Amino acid sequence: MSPSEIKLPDYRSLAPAVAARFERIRERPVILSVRDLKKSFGANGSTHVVFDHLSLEIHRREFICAVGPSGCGKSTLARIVAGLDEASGGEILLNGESVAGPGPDRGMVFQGYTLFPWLTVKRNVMFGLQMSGKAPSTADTEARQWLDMVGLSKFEESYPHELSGGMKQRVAIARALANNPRILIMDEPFGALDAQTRAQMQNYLLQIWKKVDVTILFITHDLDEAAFLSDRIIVMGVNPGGIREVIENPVPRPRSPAQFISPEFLALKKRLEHHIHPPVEGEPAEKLPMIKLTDAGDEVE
């Protein structure tokens, strides 16, 4: 069975609120256009093409998740959109203007904790504001507002090493949003967190997104996470890389953990799994060598 044979509910047949949400998204202006993007590495006849002719349009205030197997170029795409890597061909337009490097119109949150360890929580958030030319008093006031939004006002004078992993990422989100970017790029930001904290952070992120005029491009390996967060899901493939499908998420908003067993959620996850982990008939293509190092006296299956 191919992924396309796994039928998803048509959003028009779902609750009126779901249909209305997709119609509203389509009416919003396109904020990010990716046109015939290409990225390759190497030279002298050993070029490796990560992806080629990759095209995509994202509307204002959409929440887009990108999933795919390792090596498909998800993080590379995020870094090119952020201006941290250079494309080998094609172009990216943000609000109709070409992306040629990093800029305050794009914020980035990484999987690793990238806070400055020698600065307090508040001064980490103030850093970008002051770099953009704002006076210390203005940066101080705005940093406090962002910390209040992410629920960390009580920790403004703490240092990163005094925070939990989830709290560090909330500070990173506040710092990325403080410059009012048009798009927030998140490269597996919750990948290093434990399952409980990850679920909390997903809920925090949705709450923050509702309050801020920002579009989110979210890279993840977690299919449950993609189904829980996104408006649309970009499914990328490998060898060759590129977009295999763009799926409209039929799971109604607001989202809750109870929806993890809903028919819409389960159908979406099954379709994603068939893209990422297609079923293999018969024996696996590769098996590990069976080297027995000990005799425990009791065989396991």
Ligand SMILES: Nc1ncnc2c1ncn2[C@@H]1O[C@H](COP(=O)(O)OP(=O)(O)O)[C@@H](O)[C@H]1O
The other form holds:
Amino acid sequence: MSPSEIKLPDYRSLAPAVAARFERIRERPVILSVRDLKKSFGANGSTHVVFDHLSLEIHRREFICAVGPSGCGKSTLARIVAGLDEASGGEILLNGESVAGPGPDRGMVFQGYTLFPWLTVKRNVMFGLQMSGKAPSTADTEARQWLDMVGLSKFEESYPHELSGGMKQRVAIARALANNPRILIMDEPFGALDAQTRAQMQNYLLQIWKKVDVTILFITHDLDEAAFLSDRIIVMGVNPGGIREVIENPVPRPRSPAQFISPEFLALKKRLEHHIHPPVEGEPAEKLPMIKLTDAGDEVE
Ligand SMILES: Nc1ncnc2c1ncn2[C@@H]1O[C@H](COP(=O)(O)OP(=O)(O)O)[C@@H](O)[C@H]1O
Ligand SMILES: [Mg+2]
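Given the form predicted alone above, produce the structure of the same protein in the form predicted in complex with this ligand.
Time for the whole complex; same chain goes first.
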């Protein structure tokens, strides 16, 4: 069975609110336009093409998740959009203007904790503001507002090593948003967190996104996470690399963990799973040789 044969519930008839949401999104201006993007690594002889002819349009305040198997080029795409890596072909337009190289119009949050360990939480958030020429007093006020937004006002004088992983990522989000980017690019930002903290962070992120005029490109390999957060999901593949499908997420907003067992959520996940872990024919896993190293007598199944 191909992924497209897994029918998603027709949200147009099922949930008019979901259909209306997509109509509203399509009416908003395009913030990020990726045109015919190509990336290859290696010199002439052994060139590895990660993807080619990758095109995509993201509207203002849209929440896009990109999923795909390891090595399909998710981070490569994120890095090129962020201007940290150069494309081998094609073009990136932000607000209609071609961009190359990093800029304050794009914020980035990675999986690894990237705060400056020698600066306090507040000074970490102030850093970019002062780099862009803001007076220390303005940077101070704005940094406090952002820390308030992510619920960390009480920790402004703490150092990163005094914070939990989830709190560090909230500071990283505040720091990225403080520069007022048009787009926030997040590459597996919650990948290193335990399941419970991760769920909390997803919840925080949705609350923050509601309050800020920012478009989000969120890379993840966690299908639940993509289904919980996104408006649309870009499914990427390998050999050949590129976008396999762009799926409109039929799960209504506001999202809650209770929806994890809703028919829309389950159908969406099943379709994503078919892309990423296609069912294998035959034996599910190779049998290991039967060598017994216990004679304790307490047999296990
Ligand atoms: N600097 C590099 N040099 C050579 N190959 C690279 C480099 N960065 C990434 N690649 C290759 O590009 C492909 C995509 O990598 P990546 O974007 O990290 O995938 P993902 O984030 O989806 O796991 C992989 O095959 C990887 O080996
Ligand atoms: Mg990656």
